[in-house]
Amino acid sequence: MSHTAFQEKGQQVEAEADYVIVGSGAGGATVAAGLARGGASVIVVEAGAWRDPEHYPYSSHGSMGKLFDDWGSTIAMGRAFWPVIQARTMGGTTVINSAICVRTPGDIFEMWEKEHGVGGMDMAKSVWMAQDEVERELFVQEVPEASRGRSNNLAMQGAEALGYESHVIRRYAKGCVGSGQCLQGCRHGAKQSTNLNYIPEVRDRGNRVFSCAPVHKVVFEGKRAVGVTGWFQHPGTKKWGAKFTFRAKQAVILAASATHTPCILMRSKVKNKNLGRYFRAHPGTGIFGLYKDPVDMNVGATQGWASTHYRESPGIKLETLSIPPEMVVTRIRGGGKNLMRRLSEYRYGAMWIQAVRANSHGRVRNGPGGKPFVTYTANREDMEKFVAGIHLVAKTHFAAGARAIIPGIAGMPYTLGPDEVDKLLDAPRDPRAYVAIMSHLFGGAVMGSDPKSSVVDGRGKVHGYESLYVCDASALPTVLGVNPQHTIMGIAKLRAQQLLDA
């Protein structure tokens, strides 16, 4: 069946299936392809709208427009106010991220089994077999030579010079040709994110797929799930449309992301004391090195190095991350002639960057018209390994040959050289001194055995209900140290499973 786009205002929309499943990024769309392939009839509901690569705009602000949720305009408010980055779109945050594929650590499942009674060895074997598969069927491989561009190069150069391991990334993507677009979709559909396999293989089964359609709130018969309602909207005019509701005979899985996922389940009425609590994340910054030589990080793959070398001490990852030029202008100070000179230097020019693996946790709540209100601050310990980072990934720039570093920290100077890298130690711990983003969303819905420090159990479902379970990143208790997209993927497999076999 062909899929369900915006409906006018006046009209009602109704359909049943076996499952209804919220969200079609990682969770959801995993979820709803294992089902499909199972016999069971599901329905996929995405708030944001289908575009097919063709499609996808060629700059960061059509990107921002179009994919992203709500324009990027998500903010976590604490201590400093840093960017929430997910999409809204049909393949949600697959189509905007940049496929990095890392397999679920060993140590997170023992962890979640002695802090939260979930998880075991006994998970990650059906975990790490059910992401040899995803690997498998989304094309798994390493970047190319021909596709990494100089950037990727000089960050595997430095992290050699200095002694420590890092690699080459492994994404989902076939045949990459290193455009520097993943950000903005891939246009050449490459990467290969879920509206262009999962979702299509559930409408090719005979399934329903409704886009420009967020969810309100589940729909209950006593503590049993039975299905979803909203209204359509459309992705231009942000109009209203026609209600919707979809009727599940099994079960509804919620999978709308860290964010929308615990708002929807609040506005549902669910009862349960943690839901939006225990929000985390990796909360990241760039460094841009400069060198002597042109560097064109806008050629090669956006993501192509990565080192985890010391997820476990202090926990941060390092990862290199091509942004544009109109992105470029947000981390440089200045204005007219020098802003100008300043941004001349563009090609000569790397963004590496560090990501913290937090202890840190928020709280999501329900804000105005629904948008998810997201309060967060960064802890003196995450900030301390938050500066640790950003002095490695300084020195790794300075170890592959640039000329200087441009730090973006407020109260230090614009541009530092070789001789002046220990300054970084002396940095701030103050949030508000940096530019920095809130990536790999976590919690808001989190598992563990017990009831009252949880909201889902071991398999997804919700404390307390009937029919109800989530199948993404909000229930994730901790952080990783890595790219949660493929344990996200993996867990939604082995559930998609679990629920064939009850």
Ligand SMILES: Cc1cc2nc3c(=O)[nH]c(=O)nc-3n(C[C@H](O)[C@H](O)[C@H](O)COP(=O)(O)OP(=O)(O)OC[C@H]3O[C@@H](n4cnc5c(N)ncnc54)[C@H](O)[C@@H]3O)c2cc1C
The other form holds:
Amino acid sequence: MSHTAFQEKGQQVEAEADYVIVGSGAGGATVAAGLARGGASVIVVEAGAWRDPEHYPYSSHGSMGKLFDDWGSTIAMGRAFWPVIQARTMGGTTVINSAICVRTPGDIFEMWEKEHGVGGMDMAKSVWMAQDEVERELFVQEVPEASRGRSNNLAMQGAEALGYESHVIRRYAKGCVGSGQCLQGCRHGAKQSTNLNYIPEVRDRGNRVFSCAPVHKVVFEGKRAVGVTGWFQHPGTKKWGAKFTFRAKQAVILAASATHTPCILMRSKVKNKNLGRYFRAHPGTGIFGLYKDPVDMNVGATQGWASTHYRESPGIKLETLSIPPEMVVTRIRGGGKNLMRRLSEYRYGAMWIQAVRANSHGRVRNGPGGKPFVTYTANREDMEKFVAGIHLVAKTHFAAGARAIIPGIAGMPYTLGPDEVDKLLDAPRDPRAYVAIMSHLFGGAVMGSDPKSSVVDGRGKVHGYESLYVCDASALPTVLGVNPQHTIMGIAKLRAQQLLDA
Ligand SMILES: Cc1cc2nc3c(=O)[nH]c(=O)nc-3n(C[C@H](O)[C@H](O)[C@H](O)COP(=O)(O)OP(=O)(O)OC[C@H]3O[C@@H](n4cnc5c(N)ncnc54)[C@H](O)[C@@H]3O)c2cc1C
Ligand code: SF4
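Moving from the form predicted alone to the form predicted together with the ligand:
Below is the whole assembly, all chains and molecules, this chain first.
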């Protein structure tokens, strides 16, 4: 039917549908499309603005301001202050991510069943079937050879030389030209983010989509969720606009991310002591390799190579990640001529990362101004994995022919040469020594059969309430050790089917 953006103060905006879905990212868009295809009417309510690829900014600075949640300024406060990165735009974090598609490993469903009383192999089979569909619909394919770029090819060579398994990444992308700009949003329209796929389909099937509409809280009649309410917010000036109220005849589905969904539930006075708890992540960091010849990591897919060989033990995932010059600066030390010389090496550098399958967990609370306040500290066991990951990335660089690496670790030399790589085994176990980020987020409204230790049940329904569901990363009770979008989408498709069948 239509898309409605920012509405000025002085009017009330109201609408009604079978389902009201909060958030348009991996979880929200997928569940909305599934319900719409099944003939239900839906309303999608998204806090961010709707931008098409030609309107994505060119620079990291621009994308942080226009596409990231609060300029990427959410910080996990703990022993270290690590940024928590996600998007606030139509399409959610699928707009700024690298589009890497990995199926949920079977051991995850077994673990969820054993430890949380949900999941199991029946769920696995349904999610995998749903993931088959997502892969067809979002054109999942390996990064084409022509768009891989030297950084990705070098990583493959390094892994082969060390004898561990690795692969070319499969991504939700069609016609990738290898511009290395996934994190700024794909201006070529190659990346199949949900603002290009499921959300337009939802609208074209006659449903309403609202952008610039951050939901303040869920509206209840007794214990039954009957809608949501909030105020439009201008994406540029941030000024508040009209009040909106969207009523749900069947259910309200929250899919506002691992940090925002728990906050909406808390603001709505949902009673559950687990709300905001068990917030988890795959904290990660990168190591630069410096090569003799130009690598030009900005040429080629942003991420085109990965290895899950060490997912079980020590519990890490390795990937390439090309970053633009303005982000490289955050990792280069020095000043004056020295800094200029180091910056001039950009063309010779390749950044590869490790992300930890961490067991540590933190907490999300409602902070001032509706901003999530996150606390999290990686424990010693996870820091051991962290160091093992850094060592492996460095070894892979040297196996691929790097002349030096820039570890970027406080207290360690600016560069290390090939015969110094084992110095990394003595790298600090203190999280404060690292420039890490948290981009794969989990938990905060976790799924489980026991209301004493979880927020939603095995079908995503909030314990103790009617017609209130969670369908995003916040419901995942553990980390995965692989990239999460496909799991979130697979479960979202399953949820849509379960609701239609109910
Ligand atoms: C830089 C980066 C790279 C990544 N790369 C990959 C990758 O390659 N592969 C992969 O599998 N995963 C990747 N991820 C992770 C993946 O994108 C997320 O796990 C996934 O998008 C989370 O889905 P979600 O539905 O929980 O939340 P999101 O996709 O973040 O969607 C939540 C939406 O809810 C909206 N929202 C928030 N609050 C409100 C409110 N109050 N009212 C209305 N709307 C609200 C937000 O604006 C947002 O649009 C990456 C993440 C980042 C940050
Ligand atoms: S590498 Fe460039 S063309 Fe390919 S998906 Fe990413 S932004 Fe789009």
